[in-house]
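One chain follows as structure tokens, the form predicted alone.
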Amino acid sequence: MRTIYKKLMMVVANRKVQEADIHRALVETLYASPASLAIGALAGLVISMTMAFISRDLLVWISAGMISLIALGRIISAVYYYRQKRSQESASYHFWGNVYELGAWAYAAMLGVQAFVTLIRFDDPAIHMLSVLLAVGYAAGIAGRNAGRVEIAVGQVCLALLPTAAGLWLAGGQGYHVLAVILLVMVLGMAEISRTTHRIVVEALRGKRQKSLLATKYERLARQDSLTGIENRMAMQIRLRDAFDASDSPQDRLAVLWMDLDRFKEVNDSQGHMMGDALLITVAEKISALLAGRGYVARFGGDEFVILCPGVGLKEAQPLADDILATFGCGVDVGPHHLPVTASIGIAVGPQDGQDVDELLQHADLALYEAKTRGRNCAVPFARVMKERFNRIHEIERGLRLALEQEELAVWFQPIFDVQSGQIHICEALLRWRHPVLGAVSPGEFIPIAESMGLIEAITHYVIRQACREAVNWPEDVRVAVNISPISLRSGELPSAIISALLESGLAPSRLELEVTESIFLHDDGQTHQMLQDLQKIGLRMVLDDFGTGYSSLSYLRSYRFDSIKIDRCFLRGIVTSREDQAIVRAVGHMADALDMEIVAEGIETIEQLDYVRLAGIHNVQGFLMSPARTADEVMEMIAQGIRIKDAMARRRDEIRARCA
């Protein structure tokens, strides 16, 4: 019942506000045309003075003077109304309506009295014509002009015409009697005209009011986030633009904090979207309460929130960001559920971090990205190096698509030597790219970008095709190895791409090795295992790369059948002095022999490292001591010349001396 009562009271209150607005608009119609008011007053003044001059009667002079004074007062009140209109409260409209009503009735009454006096005191047809014409003309005009306030219009018509009709009747004569009756009929007709016009005006005002309310409602909905009730992206962008436009000085500060929730997707996936929505509502409420008038918050979509703080610099924005981090640092309680989410925040402060809305928001977003890369649950202010890195990434993204389309990516090969024979046993295919503007770009830089762009699968297929085309020209005892991204394994398109490359090139499957890291097994649902087994069945060799750097490499060796493993270079750096690294390398060598697997030591850069891995029973070695990655033609030449480890080392020393010279 209480809820129903509140709703009824709200309806009544809204109706009262609407009626007050309509009343205000009706009062404004009275003063809407000051020119017509002045013209009517001037006409009454001229005609009244003319009748007084013709009649030379004191009473007519007095009535003419009173009409002039009333007309002057009405004009002055209209001027004063317009001067004070913008500063008046709604209650003052009642006052101005009463002022107009008093003046209108006084003026109409004086016209009626003047007509009555002249009709019964004089026999001059000219004076009669002027007095009747003035009263009738004024009444006819006022019936429409003042229809916004129908009581004023009808009252003026009656005050002007009824005395005139009485004067005509008393003045005698059949024609005058007919005219008096006509004036009485005109009173009724003009009253009806006023009422009809008033109804049309009120309906129009109500319709306009409804449209205005609907427009306001739709505008509010367009600026409001439908889930949380706070502002949305469009509203915040408008607010930001207004803040920039209202800035009086180029030094006026404006802080933007771009925040999103860490691990929000995990909440959505594990708890469901309803819980995710409830979390977003709770976060919006907490941020709004935390700001407490210090700024504005908007939801930009998903779990992203943007906070705007006018007049705030980095010195004040950082503590605010710390307060937000502390609020969500221990997770968020949503009803009976505790959700382990934290926040990451990027901070940008105008004008130094952005001269317009788009630039400031972009830089806050870049700072947020930096906060994510630093481990999340932190706030990071924008720095110009972020912009430079963003521009470089953008340039790499744009160039990478073009390079892949035009096959500008170069596949080089790094030889892997057999320790016993010293000959080249395997060549690992490595991607090289020279950007037309940036120059040589490291695979360690552009491969992660390619993965984020969704290009890594196409790049992997391209490398496999190129590697097979080159390897088919090598001796049959030399294999080629290709690194496979976990994304390519999960896509399901890898087997068909490999088979197509083998058929196209004619390379035997046993000469192709696929190097994978143990990260591919972290989220294995069985598909990866099955795919590796299927590829091994057609003769391909499987190599576990970066062995020893993960959490459970030994369990993978038990669960998956690999043909070879590669010891990560981190175990070779301190092999000469570190007893731990020595023990690990020896253990891996013995384990590989026991499991009937080949083993490759990568990252060999010194003779001491080479000697130790040879003594440890390692089968193959790879590293800059023997050879860096080379072009396909250079590797083909080395294979054709039968280059061994000692020869490769000598060639490498000559290359270094030539470069230093």
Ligand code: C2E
The other form holds:
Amino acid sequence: MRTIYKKLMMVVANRKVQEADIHRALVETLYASPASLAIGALAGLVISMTMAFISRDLLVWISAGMISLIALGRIISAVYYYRQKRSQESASYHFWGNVYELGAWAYAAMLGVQAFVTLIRFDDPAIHMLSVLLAVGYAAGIAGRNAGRVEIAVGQVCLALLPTAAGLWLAGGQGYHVLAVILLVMVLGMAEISRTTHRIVVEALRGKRQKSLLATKYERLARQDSLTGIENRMAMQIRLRDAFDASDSPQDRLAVLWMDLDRFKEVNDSQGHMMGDALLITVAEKISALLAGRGYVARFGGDEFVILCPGVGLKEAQPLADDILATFGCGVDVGPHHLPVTASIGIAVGPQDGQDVDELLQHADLALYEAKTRGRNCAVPFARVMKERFNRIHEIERGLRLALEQEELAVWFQPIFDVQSGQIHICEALLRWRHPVLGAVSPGEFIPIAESMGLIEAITHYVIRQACREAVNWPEDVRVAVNISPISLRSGELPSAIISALLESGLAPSRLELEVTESIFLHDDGQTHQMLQDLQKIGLRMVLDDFGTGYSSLSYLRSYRFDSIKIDRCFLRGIVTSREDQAIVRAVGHMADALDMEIVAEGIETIEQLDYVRLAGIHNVQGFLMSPARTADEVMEMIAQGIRIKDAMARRRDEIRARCA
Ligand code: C2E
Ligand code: MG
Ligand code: MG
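Show the other one: the form predicted in complex with this ligand, since we just had the form predicted alone.
Expanding to the full complex; the earlier chain stays at the top.
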């Protein structure tokens, strides 16, 4: 009931404001044409004075004097009105409306009286013509000119014409009588003209007013985030631009905090979008309450919020960011639910961190990215190295697309030796890329970038094709291993790419190994497992790469069947001295034996490491001690020569010696 009453009162208040605006516009129409006002006043003044001069009658002189005074008064009041309007002083429209009204009534009445007096007191046709002409001409002009205030227009027409008609009737003569009647009819006609013009003017003003109200409403909606009610990205960008424009000195600081909720997607996925929306509304409320006038907050889309604090440097921005982190640090209560979300924040302070809006926002975003990579739930200020890293990533992104198109990515092969026979048993395909400006870029750097830009699938298919093409030329007992990114596994296109590469090259499926990492277990909804099993069924071998560095649970080894495990090189690094590493490598060796899997030790760099893994019963070894990755031709030559571990080590020593010499 109360809200209905409130809404009703608001509607009434709005209507009042609207009517007041229209009234103001109508008053403005009265003063809208200063030239016509001046011409009307001057004509009255000149004609009245002429009549007084011709008649030499005191009464006419008096009326001419009064008309002149009123005319002058009206001109002066119009000048004052315009001055006040130009100086933007808050003009009182009621006052100026009344001033005009008074002048208008008095002027019209004086013209009517003057016409009446001159018609009945003199027989001079010239005087009659002048007085009637003045009254009729004025009335005709005023009917249209003052239609904005119809009551004034009609009143003036009556005051000017009715006494004139009476004077004509009393002055006698047929022609005068006809004219008097016509004047009466004219009063009605002019009143109608005034009313019609008034209606059109008011409708036009109402339409204009409504248009401007709608424009204001849509502008407000366009700046508002429809979910949370706080400002949106566009509004914040305008606010930022204004803040930059308003800062006169380079010392004026401007802090931007770019906040993002950690694990928001998980809330959305597990609890539903309604809960996600409710969480965002709560977050917006909490930030607004926390800022309490210290800055402005806007939702930039998704779970991203940007806070702008004018006049604030890093010293003040950091505690504010800490307050925000503390607010969300223990999760957020949404109704009866407790949601375990935290926040990450990137801080950039203008002008030192950004000379314009876009740069400042971009740097705050980079700082946010850094906060995410530092483990989330923290606030990180922008630093120049972040920009350098960003530029490098950008450079790699551009170059990578081109390199793939022009087949500039080289597939090299690193031999993996059988410890028992000493011969090359497998060759791992490893990408090599020389960027035109950055030089050699490691796959460890560009593969994650390719994953983030959606290029990894094409790269994986390219490597598989090249690897199969080369491996088919090797002896039948040498296999080829290809690294498969978890993203390529999820797309579903992998099996057909593998099958067509095998058919195209003629390589037996049993000679192709797919190396996957433990990260695939984290996001597997069952499809990856199925796909790997299907590929195994057609003869491919599955290898678990970098074992021991990722998802540290062994339970997946029960359901996924791997043909081979590669112990990560970090366990080999301290194998000779560290009892822990020795224990782990031995344990993995036993486990692989028990589960009937082959085992590869990666990263063998010393003879001691090689001796240790040999004693530990590891089947295969891979490492710089024997060979780094080599071009397809080089590795082909090694295989053709039947190079064994010992020969490979000697060749490697020679290579290193030659390089040092
Ligand atoms: P990874 O699959 O574990 O590959 C082995 C990496 O260890 C290779 O680095 C290899 O050069 C390096 N390595 C071999 N022996 C030694 C050693 O004795 N000492 C040391 N310190 N390192 C050794 P690379 O070629 O830089 O590749 C790094 C990673 O990039 C690979 O790790 C793999 O995860 C990824 N990668 C490389 N090529 C591809 C590819 O074609 N597709 C995908 N998805 N990933 C690839
Ligand atoms: Mg690998
Ligand atoms: Mg590895």
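The model shown is predicted, which means the values in this text are computed figures rather than measured ones. Whichever C-alpha set is largest while still superposing within 1.5 Å between the two forms counts as the rigid core. Residue numbers count along the first chain shown, from 1.
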item: Displaced residue check between these two forms: Ala629, CA, 2 Å or over, core reference; value: no
item: Per-residue C-alpha change between these two forms, Glu192, threshold 2 Å, rigid core fit; value: yes
item: CA of Arg374, rigid core aligned, shift of 2 Å or more between these two forms; value: no
item: Cα displacement of Arg74 between these two forms, once the rigid core is superposed (Å); value: 6.9
